[in-house]
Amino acid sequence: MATVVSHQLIGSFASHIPSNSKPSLFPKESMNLPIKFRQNRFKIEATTASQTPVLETLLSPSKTTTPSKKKSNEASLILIRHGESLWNEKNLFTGCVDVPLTEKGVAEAIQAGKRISTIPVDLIFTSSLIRAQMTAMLAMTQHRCKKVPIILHDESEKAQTWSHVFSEETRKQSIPVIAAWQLNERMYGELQGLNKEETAERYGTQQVHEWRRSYHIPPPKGESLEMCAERAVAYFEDNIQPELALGNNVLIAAHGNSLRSIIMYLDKLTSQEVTSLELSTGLPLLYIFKDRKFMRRGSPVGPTEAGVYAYTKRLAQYRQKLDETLN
């Protein structure tokens, strides 16, 4: 069993933003276009520091507006998985269906927004999954700000019309939602639905593991690992990091393996560290993004705690290091 690394220790880790990345399997225009579309609609402006962001609606393309313009030289960066599933309970292979949360990961997902409840969130991302979308909603009703998460619509017109808000101070105090396929949890192909201890008994443990651990082994017609970082780490760096560039603070709820991947990125780490990695289901992780680096800060949960946060070997040398220092 991996060894947990408390908050404390984690605070000081920084990994600087890797300058080259792969070409992702998916074109950049279809990935850019849902936030071109929500860009048309909403922007966040600058305020001090200290000040969650203003949204304002772009009623017409001719309306003149003052450019956004970065309002701290940091943000912060939250990251949870999503709260227990239907099918985690009945210990099925979930992957892209799209099952919503047990009563249990309701909980989490509370209890998830207590813990981030003094953490400033302006823009929140969430998979296209629903037990993704709840443990958002969910979470962001614990916050202090008491602002309302608000979905948004750009699948059409219409769609983007309908769900027009025209009271300025209810825009002031609500948080755009994206929701985006991206972040979706890896597609398990003809695993999907099937219990994985039946699976096990059919193909083997060992085949099983491969498929759900190995970086590039995937399922019988289903994502490996590597893919699923592809189109994840492509989005966060086209659409998620430029955010957090501007200082807006960001709140992304997705799933095990997208969320596994924006870690390998943000903490460098190699293809064989990621496939140790183990997140739990509703329990935050928080970075600070400053001078293009990303500080984790670890879980706001008690060191303690069961499985905040499964580390490798290379990050025990970090831990070893920062071990010496306070010493």
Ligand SMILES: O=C(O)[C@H](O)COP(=O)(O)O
Given for the second form:
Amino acid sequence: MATVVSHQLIGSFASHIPSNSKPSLFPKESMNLPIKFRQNRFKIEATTASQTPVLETLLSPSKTTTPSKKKSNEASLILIRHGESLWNEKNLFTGCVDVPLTEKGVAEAIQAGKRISTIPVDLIFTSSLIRAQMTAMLAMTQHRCKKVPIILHDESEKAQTWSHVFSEETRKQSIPVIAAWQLNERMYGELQGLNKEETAERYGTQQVHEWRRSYHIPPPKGESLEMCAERAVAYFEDNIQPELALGNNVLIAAHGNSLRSIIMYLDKLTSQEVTSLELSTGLPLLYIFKDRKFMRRGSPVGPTEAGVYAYTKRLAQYRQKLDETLN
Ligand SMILES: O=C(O)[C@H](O)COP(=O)(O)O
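Next up, the form predicted in complex with the named molecule. The previous block was the form predicted on its own.
Zooming out: every chain and molecule, the one shown earlier first.
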């Protein structure tokens, strides 16, 4: 399905949220389990003409919907799992329960921000959950571009109108943040709020491991990784990949399992391979999108690291530009 963007208020941040990403903790679709996996979802396809990428319309001062020129033939994609949450600390199944970060989680998010502080970011996607949003915002406080991340709101027409930004210059110094429930953690069903260790004692380590790491097996009344991939990868393909195809650099702050499903898609992992994929909290991962392919570039360790900038000329130039602006 193509991205649907409201064009009523072109120029307003709020008018550019894909209409299928309205933040809602328990969207109708996720309660309608099981969701069938969409055919061919794991193929990387070119942007279709009917898709209207978010950033393109966001930065356009006119009411035209004509696609703007492609910025570059490559783009960076950074993925960050949120920092430690209060329920990670207590070892509780969290899923779609909206729990904030611990102090350690805040520090992890800031550290992640330092590590990506000279990698370009034009657009941010987060889940609708506060732990992912806190992580994105805290990370961006460290970015050397000094742009202001602004959350877009489309929950009502008033929310859209009242959050309008009237200065083109100010808009240029801002980074739109789009919150999408599709990037939420897998819905953990009847395990939400239970202690992971106690659950393993009660149901057996093997059973709990299958619920947590298998691709097809859902936890009781919850989403399997496959179901989570159905909505997270579809959202990625419909709303994020078109931005990358235009040369826009994207940061995604999300969750262990929504990101595992996206990484499965990016790295073309099999349902067997993904079972051993583990993501640490607050760890940024960098991909380069070029020629319709995703190239995994590991985890940037910080602006002093030579390796990351040797990956592409474009990243090296961006970093150099930041250095020149600050000197
Ligand atoms: O939702 C949760 O409990 C965690 O964030 C991820 O859980 P997992 O380690 O069982 O995938």
